[in-house]
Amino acid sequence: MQTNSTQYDVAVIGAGPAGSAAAYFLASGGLHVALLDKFDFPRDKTCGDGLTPRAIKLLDEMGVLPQVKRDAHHCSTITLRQSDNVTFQLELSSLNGLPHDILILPRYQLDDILRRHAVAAGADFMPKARVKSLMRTPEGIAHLQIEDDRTLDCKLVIIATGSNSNLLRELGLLKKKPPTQLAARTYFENVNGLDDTILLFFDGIELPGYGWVFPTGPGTANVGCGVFFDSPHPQPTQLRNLIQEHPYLRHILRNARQVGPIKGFPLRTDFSPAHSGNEWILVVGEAVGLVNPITGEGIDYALESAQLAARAILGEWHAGSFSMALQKRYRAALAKKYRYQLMLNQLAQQVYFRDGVLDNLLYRAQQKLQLRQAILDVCFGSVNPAVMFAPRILWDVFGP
């Protein structure tokens, strides 16, 4: 039995996009850093696998884009369909100052050349360390009991941990647990009809929600549906009966193979900057419940809450000083990058993603380049997404 504690400046806790990012801008700014993670790698992930373009930018400002783009999948356009009638693209290109396409890659992939890449950066990962209690002693150090007897020590704690919410309750960061969405998904190989396009479908599908083809490579593709409220009707159950009753699957299925199970997870979309940890923690990614409401992507806000969190630490770090002011400036710093967004596309959420109104967005969207655009620009966080009740678009959606 191990009874004396390593020593780190700073232990993350999850080692998934959120975890391994801040592990990397930690390491890479000289900090000793332990990187904890309850599995091994590399592990399977159950997501969309889709990495949106200021996802891309920020693995490109990290160094690591070049090997992700050799694995990854490149897609330039998104179809979105509402029926036979009412389909068209969204070209990547016309996004302002973001990257044109967007990256498939799996998550058993991506996660392990992040992690390996924060360890190339000089963090110590460390697998199969589930925290069994975590405390800081009057002294101020935060002290982490790992299920196996191991113990560290360490000045600060990240957490990372994604939807489960479970330590985060123990601490009494969270009051309780936290409302999550749903989603599923699972994989194909002999797609027919695949291309460099992103398929987005609404028809079939419970709002607001979508279900989706992610090609994930020549005929393969990750299949899937989400719904960003919570539903009584269990994922997994209405993606099977999507894959055997949609006309599109049907059709573009008809001659593929189903490789693994579908599965669900969670999403949290209850961001809040009050829940970004204490004097001596801070959260990132889905952890503090940075998912978008309109797509559910989350690997973007997880790598930039990394580096917004990291930012935090190394000034605080390097000013000498270190105490409850760390916390408030990353509070700030969240709150300004994210408050004033999701609280918008959550209401654009509200608004827009209703029957009736989707089927009504989606046919104008169809006809009008600027309404397309304003569409793409907000899913993708180009564009302040007060855009969408801005009054031309308003009229371009309601009008006559």
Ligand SMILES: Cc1cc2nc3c(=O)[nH]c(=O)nc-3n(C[C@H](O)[C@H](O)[C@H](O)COP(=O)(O)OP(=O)(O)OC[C@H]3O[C@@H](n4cnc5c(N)ncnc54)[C@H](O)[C@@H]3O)c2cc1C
The other form holds:
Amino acid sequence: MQTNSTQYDVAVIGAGPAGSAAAYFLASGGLHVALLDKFDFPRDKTCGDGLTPRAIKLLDEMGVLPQVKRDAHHCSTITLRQSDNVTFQLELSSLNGLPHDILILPRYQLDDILRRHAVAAGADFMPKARVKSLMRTPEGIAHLQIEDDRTLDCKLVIIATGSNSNLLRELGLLKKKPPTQLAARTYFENVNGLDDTILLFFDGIELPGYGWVFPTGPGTANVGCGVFFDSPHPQPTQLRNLIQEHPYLRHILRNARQVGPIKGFPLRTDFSPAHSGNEWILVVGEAVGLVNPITGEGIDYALESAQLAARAILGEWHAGSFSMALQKRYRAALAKKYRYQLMLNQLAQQVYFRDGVLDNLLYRAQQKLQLRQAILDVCFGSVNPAVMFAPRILWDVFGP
Ligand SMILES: Cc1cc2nc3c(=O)[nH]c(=O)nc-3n(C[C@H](O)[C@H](O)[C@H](O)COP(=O)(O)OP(=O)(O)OC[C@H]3O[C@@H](n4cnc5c(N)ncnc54)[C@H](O)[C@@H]3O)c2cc1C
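Next up, the form predicted in complex with the named molecule in place of the form predicted on its own?
Below is the entire complex, every chain and molecule, led by the chain shown above.
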């Protein structure tokens, strides 16, 4: 057996946005950090590739925004479409306290930029290092068993493995396989009429869910759809057919050429602070179920939760070891930031993403500015989502 004798302060498992951001923040804070991923990089990740204003804010705080902006496509509006007659735009410039852009950058590029940023801050990256199991010795050393019989020792572990819950279940941090939703996407080139707007459409999509066309550059786009109801067995073929046969997509992609396969990937929106780890493991990003149940977006929460975890660790790190208050501190920070917000988002999804109700919401929003503003603010988390249940909004949607 090959043994890696180096003992790290922290090992981060998974080099998606959550893992690389955690490694960056911790290495910048002076800790000795290992960042492991089962793949070599750059690697693809099935995603819509959209960076929300909240994600952009975090990338700015990490000092990596100029690099991301250089490669990304910039969008300043969102077009929502329910039918030929119900379609309108939301202006990102009316978002309060957040950047006024959405950036689209394929994950093949984004995740590698973030990983390299973590390495530049001092983290050691280990590719092709699938972690098979973890245990902790009575002396408080965490022992990682990696494929190919490699091992790694550290004092603290961050799990950032995305929607794959195998490791969490093996460790008993999740009791059973969590419910998953499903989204799928592919890329097209030679797309006519793309603008600086991201398109979300609802007609012909099973609710709660939506389809999207996100421009990735001149004439190129990420095209996909997601179904956000819990299912033990989401059906990728359903989404494949939808992308290929949806009448509206066929219309806008009539001269376009599909590049690459349609790939589906599960999503987890089952956030609970109780699943955020134990006294020697912190769980970040989608591994703790942090995905917006309305939009299916999770890169922003992945970056934010990594920052919360790093702050908790650096705050509880004294003379080369961490105090027992660490888990409590991280769990409290997660609960404060997300519990209420995601509960209300979940509720808003259940109330508004229903046949008949969504039609009404979009039809009325086309006419009423305050409704359009509420949709924008809630989708991007710039206000308390309780606004969707304020009497004036309920009246706008359900009133005569
Ligand atoms: C089709 C689709 C479209 C989406 N569109 C958007 C969008 O437009 N915008 C948005 O914000 N979000 C979107 N999301 C959600 C977003 O992709 C995720 O929320 C985000 O990737 C979560 O980041 P993460 O770092 O937590 O996990 P991931 O990005 O999934 O990264 C996890 C990493 O862990 C590694 N790993 C897993 N297990 C192990 C192991 N045992 N050992 C070592 N490494 C391991 C994986 O290789 C991977 O690199 C979409 C999701 C889907 C499926």
